[in-house]
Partner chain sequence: MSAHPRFSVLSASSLASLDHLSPAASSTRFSLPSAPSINTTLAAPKPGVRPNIYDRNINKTRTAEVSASAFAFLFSEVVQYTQKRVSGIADFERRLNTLGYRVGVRVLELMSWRNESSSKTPKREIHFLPELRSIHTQVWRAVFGKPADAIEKSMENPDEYMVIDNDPPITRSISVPRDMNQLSCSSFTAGVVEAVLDGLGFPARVTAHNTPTDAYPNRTTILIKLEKSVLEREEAFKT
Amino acid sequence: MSHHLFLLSPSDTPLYELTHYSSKPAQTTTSPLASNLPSWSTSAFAGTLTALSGASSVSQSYHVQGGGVRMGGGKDRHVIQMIANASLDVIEDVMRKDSLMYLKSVDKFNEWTISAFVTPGNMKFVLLHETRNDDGIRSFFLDVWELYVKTMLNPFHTAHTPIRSGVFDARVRASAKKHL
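In the form predicted alone, the chain whose sequence appeared above, alone:
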């Protein structure tokens, strides 16, 4: 299972991007109807769905435990970025209604759930994930926010510019491994 993190400036400029593949087992919930379907029913149209999606990756589908086939799986970076970018309007709508920093799940696109965290400075942390883990995601966002504040306190870093610090990247990855 994969997680995709985007840090966006108040003007929605991407400042940092991370793709994390979790080794924690995914909680699978299968419906009784899905168990009655033959295994070929989802894979028969995999090529057609790939062509319709406009994806260009060579290996678009892969088999998951249980016999199903999943499309994409985060291998198409441009599709993941499009999903995160499309969720920004929903995030801003939720921000107007609630004055919370952690907005939980604000949107859903196919298998991806979009969670968001908005700082008092209007920085947006957007996380695309496949499973629900509200406590872990909230802890992860708080860790990333703390790391972001420490990066902004660095006199050699200009605010609202891409973050290219190796230390920041390593610590965000460690936090992702811990919480996600």
The other form holds:
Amino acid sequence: MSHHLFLLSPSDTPLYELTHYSSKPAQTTTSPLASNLPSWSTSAFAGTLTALSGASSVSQSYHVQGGGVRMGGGKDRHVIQMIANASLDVIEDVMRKDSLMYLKSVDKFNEWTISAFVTPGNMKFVLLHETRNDDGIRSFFLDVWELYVKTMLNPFHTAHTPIRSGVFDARVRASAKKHL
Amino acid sequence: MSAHPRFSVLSASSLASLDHLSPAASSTRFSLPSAPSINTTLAAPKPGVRPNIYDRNINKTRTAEVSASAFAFLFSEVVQYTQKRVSGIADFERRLNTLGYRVGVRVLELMSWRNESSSKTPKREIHFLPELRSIHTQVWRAVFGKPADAIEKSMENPDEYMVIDNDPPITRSISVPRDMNQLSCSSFTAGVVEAVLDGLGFPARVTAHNTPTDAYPNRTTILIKLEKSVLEREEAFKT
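Please give the corresponding structure for the form predicted in complex with its partner chain, as opposed to the form predicted alone shown earlier.
Below is the entire complex, every chain and molecule, led by the chain shown above.
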């Protein structure tokens, strides 16, 4: 079960990305569309197609020619980024009306749920996840917020500087392991 | 064949000179157990010794104060530096505004974190008037140690609001010559306010103006001119 975190600046440029594989057990969900794909569709396009149709178990596209195709099933990098980008519209909508920082799940895409957290300085933290975990995600977001405040106290850091600190990365990973 | 290829680069004489690189030489003792190599002498001190900001507690300096004279010294240098590089009063105020903006971004996040992080449901302001009130008290208190003196709404223009400070601490030690008396170094404070408003989604143009009275010759008004989109949004909220 994986989580994808994106930290986005006020101008929607990604400053930090993280993929975290949780060791907590996840309930398996079968997607109805997955079984409709013919088993010979092993091209790269079909890999994306499988991903878009939300197949989380990719047993049918496993027999590829020489392993040339990466496993699809919602784990393709570009699909993840597309989902995160698409949720930004919804986040901005909700942001205007809701005065909470932690917006719970704002969007859903096949098996991915998107939760968001908006800081007072208009930084958006977007988390893609498969299972429900409101409390854990809230604590995780609060931790990331504190780390972000410490990062941006750096006078050389602007709202558009990508965050490349190793310590920041280690802390976020540790927090993800603890809460997610 | 030498057991350690890098060791062979160091001749016997340079080994002796290695001891003269005092701090670097001591780090080699803690690095590779093999012979000191050029790479390790240039390496950084061992990790975990260097303090980093992620270890500091944000609440530790919550009530810390900076001495006014130290800040006046710094600010006077800022003003002199800017004065040499600008071509007029408007440009001067704009540069001070930019500097204040950079401070304001950090003030906003830090202040919100200190106020809201303990609660389970941290909130941010989405309506303008409560936000203006919070600027008047919380931002001023966070930056200057006391709330500002007044808020006013302009009668002529619906999109203008004013925050008034009778004796702004940052300009207390600045004397402006009479021919430049439209200049207000409180543009720095205006920049702070502009950043706070921008971060929360109320884009505005914020400027500082001298409005001296008899009782308070240093009285300064921070004029906030909201953009149209904010007014439209506030109208939509009311309905």
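Note that the structure is predicted; figures quoted are calculated from it, not measured. Positions refer to the first chain, counted from 1. Take the two forms, superpose them, and find the largest set of C-alpha atoms that agree within 1.5 Å; that set is the rigid core.
Trainee: Once the core is aligned, please say if the CA of A170 is shifted by at least 2 angstroms between these two forms.
Mentor: No, the C-alpha moves less than 2 Å.
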